[in-house]
Amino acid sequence: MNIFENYSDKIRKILFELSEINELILPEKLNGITTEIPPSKFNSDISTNVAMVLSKINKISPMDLAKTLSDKIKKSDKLIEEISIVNPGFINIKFKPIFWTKFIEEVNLNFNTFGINSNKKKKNYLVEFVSANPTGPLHVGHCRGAILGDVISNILLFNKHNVTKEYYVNDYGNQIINFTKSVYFRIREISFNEPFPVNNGDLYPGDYIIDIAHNIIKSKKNIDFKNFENISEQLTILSVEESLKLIKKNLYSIGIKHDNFISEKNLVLNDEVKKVINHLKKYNYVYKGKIKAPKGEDNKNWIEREQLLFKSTEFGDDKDRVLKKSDGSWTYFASDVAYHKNKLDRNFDCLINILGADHAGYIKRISSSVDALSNTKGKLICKVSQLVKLIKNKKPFKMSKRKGDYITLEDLINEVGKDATRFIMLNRSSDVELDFDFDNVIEKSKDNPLYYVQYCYARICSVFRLIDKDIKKEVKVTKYDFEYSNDEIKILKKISEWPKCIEMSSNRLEPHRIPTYLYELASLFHSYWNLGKENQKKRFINENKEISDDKLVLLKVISSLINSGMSIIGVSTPEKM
C-alpha cells in the first residue's frame, strides 16, 4: 500500500472532475505534481503541491487554489481528520488515528509484497559490475562498486524486473602479457630456482602470483615452462582461470554472485570488433583522422598520427576517440563498443555500467558508442562509485599488503566481517567519497548503524520469543478494532515512507537510501521500546506475558519491513544478539 501513491491518484481524480465542469484548467500534462512527506514542524500525514502547479494557468493564487482544493479533498476521504494550507500553497493532510489501523491491516495481509510497485512496466536490466582486470584478488576500490551493482540489481529484483548480472573480463591486451610473463617467473623460480626479476615494473609482485604458479604446476605437469613463448598462449588462459577463481571466491565471500563472466579476447578473436566498426562505417560514423594533443600535454612532444577515429562529439563527447591505433592494434575502447553491440544484441530494454572513480572520463565516450549503436537516447545508464577511505583511530588505516601493493578484499573481509562491509559501503550515496571507519563498526551503539537495525530485529524476535510464535510466520488477528497512540502512529507513518523508498532507490539508482531508512525506521522503534522502561503502557509484553493484538501486528510488520531491507543489501538479520 503506497500512500503517497493512492493520493496522487485521488488528487488527480478530483482535477480531472474539475476540468470536466470546467471549474478548473488542467495542462495536457499533469507534470510536476508530488505528494510528499511534509517537514516534521508540521503537524500532518501527507502533503501536495497541486495548488501551487496550477495556480498561473488557472490564473489564481497558490493560497486561493489550494483553499478550493482542500475543500474537495477533504470532502471526498472520510478518513481526513484536516487540511492545512501553508506558504506558498502547500496543503498539508492529516490522517484520523483510524486510517492507520486500516494501513498496517493492509500492510500485514499483504507483508510479502509490501513496497513493491505492481503497476510499474516490467523490464529486462543488464547490469555490468566489478570488471576488474582478472591479473589478481579484488582490492577495497573494487568492493565499493561490486556491492553497488549488487544491490542495485536486488532492487530491481525486488520490483520484479528481470535482471542479469554481468562481468566483463578484460582477459587481452598488455596487461594480461605483463600477468602471463609474471606468473611464468614464479614458475621458474619454484621450478628451476631462478630469481623473480623484481626490477621489471611490468610484472606483478604479489604473492598471490606464487600461488597461482603453484596451482598451475600441480594441475598442469605436462606443460613444458623451458621456453615462454611455445606455452604463453596455454599458459594465459590458465592464468587467468586462476585469477577468475580468485575473483569469485572475493566476490562470494560478500555474497556476491554474476550471472555471466563475458570474456576481452572471445569478442576479439570472434571479430565482434571488426563487426561492430563495419556496423558504424555504414552510418558514416567512423573515419580517418588525427587527434591533438591533450589538454595539459606539451604539443611538442605530440606526434600527430592519423588513426580510426570514432565521430562521438556527434553524440556530446568533447572529441572523437580512436578505434585503431597506427600500428594497425585495436583500442581498448574499440573492445568496449563491441562488447556494448553485443549487449544490444541481446535485447535488453536497460543497460546499467558501475564505474570506479577513475573512470568517470569514459562515461561521455561509452555513452556516445551506445547512442550510436542503438539509435535510442539513454539506453545506457553510468553509475560511478566514488574511492573509499579506511580509517581506524581516526587515523588512515593501511592493512596486510602480502597480496601485492594495495589493500585487498579479503583483508576487509577477515577485519570487519561480510555484513559489516555491505552495510557501510552503501551509507552514503556512491557519487561522494566514503569514510570506513573501523572503530565505528564494531561498536555496539546507535553511531554503527548495522549494529542498530540488527538489534532492532533481534529484540523484535526475543518478544516473539516470549509469547512463543515464530516470527517468520503470519500473524494472523480476528478484528482491527484497535487505535494507536501518537508514538506508534510515528513509526507507522515511517512504515508508509517504505514503498517511496523503494520507488526513489529504483528510480534513482540509489541504493543507499535503504540502509538510511532502516536505521531511522530502527530509532523509532527503539525509542519506542524505552518508553516501556518508564509506562507500563508502553511495554510490548504486560505483566501476564502476553501481547494485545495491536502491539503484535505492529512488531509482526517492522520484522518483516526489516527483513525484507537487509534481504535487498545482502546482510543477515540475525535472532539473537
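We call the rigid core whatever largest set of C-alpha positions still superposes within 1.5 Å between the two forms. Positions refer to the first chain, counted from 1. Predicted, not measured: the structure shown is a model, and the values here were computed from it. Compared with the form predicted in complex with the RNA:
After superposition on the rigid core, displacement of the C-alpha of N174 between the two forms stays below 2 Å. In this overlay on the rigid core, F438 has a C-alpha that sits 2 Å or more away from its partner position between the two forms.
Once the cores line up, the CA of K392 ends up 2 angstroms or more apart between the two forms.
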Given for the second form:
Amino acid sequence: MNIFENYSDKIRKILFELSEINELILPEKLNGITTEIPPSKFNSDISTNVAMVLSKINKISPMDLAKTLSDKIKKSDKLIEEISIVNPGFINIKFKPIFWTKFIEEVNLNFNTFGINSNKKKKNYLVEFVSANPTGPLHVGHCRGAILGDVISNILLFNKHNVTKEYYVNDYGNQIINFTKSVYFRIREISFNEPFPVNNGDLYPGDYIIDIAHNIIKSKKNIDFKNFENISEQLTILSVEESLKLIKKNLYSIGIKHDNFISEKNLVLNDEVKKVINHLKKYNYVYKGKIKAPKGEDNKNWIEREQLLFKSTEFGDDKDRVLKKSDGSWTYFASDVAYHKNKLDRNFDCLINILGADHAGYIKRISSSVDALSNTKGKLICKVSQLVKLIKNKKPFKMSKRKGDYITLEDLINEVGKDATRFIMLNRSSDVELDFDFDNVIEKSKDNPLYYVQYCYARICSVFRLIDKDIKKEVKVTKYDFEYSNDEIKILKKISEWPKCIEMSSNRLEPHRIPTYLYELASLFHSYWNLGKENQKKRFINENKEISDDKLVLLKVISSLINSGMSIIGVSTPEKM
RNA sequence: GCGUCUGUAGCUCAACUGGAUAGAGCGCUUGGCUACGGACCAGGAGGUUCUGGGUUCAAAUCCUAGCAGACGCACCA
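Compare with the form predicted on its own: the form predicted in complex with the RNA:
Following is the full complex, with the preceding chain placed first.
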C-alpha cells in the first residue's frame, strides 16, 4: 500500500489517455514526474509536479495545464475532496476522510507487507563489512561501519532480497606476523619469566594479548614454546582463532552476526591470487613498471623499483597499483582482488563494501579491479562511513594505539548499551562526521531520541494493558465505517510515508532515514496523546475502560510500525520503561 | 600537489536526490502535571544554506572557479 505509487500510476494513466486522443504531447520518456508530500502549510495530502514538467513540450503555461489535468484527475477519483493549483504549477490533492479509513484498513489487514518495495526485482547481495584485522578486539572506531553494514543488510532483507553478510579475515601479511610475535613474547613472559620487549614498536602492547597467551598455554600444553620458528605457523592459527573469538563476541554484543568469515590466507594458499593475476594478465591489465613518487610529500626516502602492477588507471584510478612486494609475497591489494574475484564467481548481482573514512582512498583501485574482472561498470558499491568524534566530559577524546589508550567496543557497550549505540550511530547520514557524546547518549531524557521513540511504544503498550489486550496480537475490526479527525489524519499521513522512507533508504543505502522517520512518527503520537489531557473526550479509553475501533486500530498500526522500524535498525522496543 | 567527504539557526543535524514561504532537537524564552506513564506537550525569537559566476519554469541540491575543515596519498591491512 503505497499511496504515492498508486497516484503516480493513476496520473500516468490519465496522461496516456490524453495523449491518445491528441490532447497532450508526451516526451519519449516520462522522466521527472513525481508524487510528493506537500509542505504542511498547504493543507493537502499529495502533490505532483506533472504540469511543470510537461508545460514546455506542450507550449502551455504550467498553471493552465495544471487546471486541465486536475479536472481530469478529480473526475477519475471519488475519494478526492479537493484539488488546488498553486504557483508555479503544483497540483495539490486533498483526500476525503474516508480515504484514510480505507487506507488504515488495508494497512492493518496486510501489515506484514506494508512498506516493502514489491516492484523491485529480487536480487542477490553480498555485503562485506567490519573486516577488521584479527589482531585483537574491536574498538569504537569499528562500530559505526559495523552497524551501518548490518542495517543496510536489514533494509535489503526487509525488501525481500537475498543478502549474505560477510567478514573478510586478513590473516595474512606483516600485521599478523607482528601480532603472533606479540603473543609469543607474552607466552615467554608467562612461562619463562622473560620480560616483554616494551620498546619494540612493531609489537602489540595491549593487555588482551596476555589473555590470549594464557588461553593458548592452557589449551595446548604439549607445545614447546622455546623456538618461535618451529611453532610460528601453529601459533598464528591459534592466535587468530583467539582474536576472532573476541571479535565475534563483540559483534554479538551489538547484535551483529555475519553469515561467512572468509580467510585471506586460504585465498593465497589455494592459489586464487595467482590465478586472478594470470586472468588479468590475459586481458593485458598487469605489467611490470615503476611508480613515481607523489608530489608535495616528503619523498626523500622514495625508492623507485620495477614492480608487478595492475593498470587501475584504465578504470579511473590516479595511479597503477602494486600487486607484489619486493620480498615476493602478495600485497594486501592483490589478495583483495582475488577475494573480489571469488565474490564475483559466486554470482551475486551486487557487491556492497562498507569502509571507514580512512580507507576511502582505496575505493577507486578495488572498484577498478571489479570492473576489470566483471567486464561491466558499477557492480561494486562502496559505502563510506565518516569518522566518529568521541566526546567525554565535553572534550574530544583522542585514541592512541601506541599507548593502548583506546576505548574498546566492549567498554562502549558496557557504558552506553547496544540500543543507544545503534540508534545514535544511525541517526546521522553516514557522509557526515558524527559527534558521539558519552554523557549525552547515556542520559535517559529528552535529549536522547532513542528514549523518545521507545517511550511512544511503551505508552501504547500501557493502553493495551489497561484494556487487557495483547499488543502482539492482530487487531480485528468488524466494520471500518468510522472517520478520523484531523489530528489523527496527521498521523495517518505520516504512516503513509513509510514505504517512501524504505524506498529511499534502500535505493541510496541510507539507513539514517529510518531513525529520523521513527522520531517524527513518535513526535506526532506524543502530541496526539497530550490532546487527551486538555480534553477528556480525546482520550483513548473511556471511564468503562473501553476503546473505540478507530482508536484501537490506529494505535495498533502505530505500535506495529515502530516495532517494525526498530527491528530493522536492530533496536529493542521495551513494553515498560 | 592530488583524491574522497563535509560546509544550512548560537550548537548538533534533517530536507523525499532539482520543487513551493528551508525544517527538527539542544540552548534561550512564555505557558501546561493529584498523569489513558511529564522520559511528554503547546507557543515565541532565531537563516544572504561558506563566497562568486553559470544551467532552467524552479538550485541548499547540478556545473564551474575559489575559501575553510576532516580523512587519505609506497611493499600497513
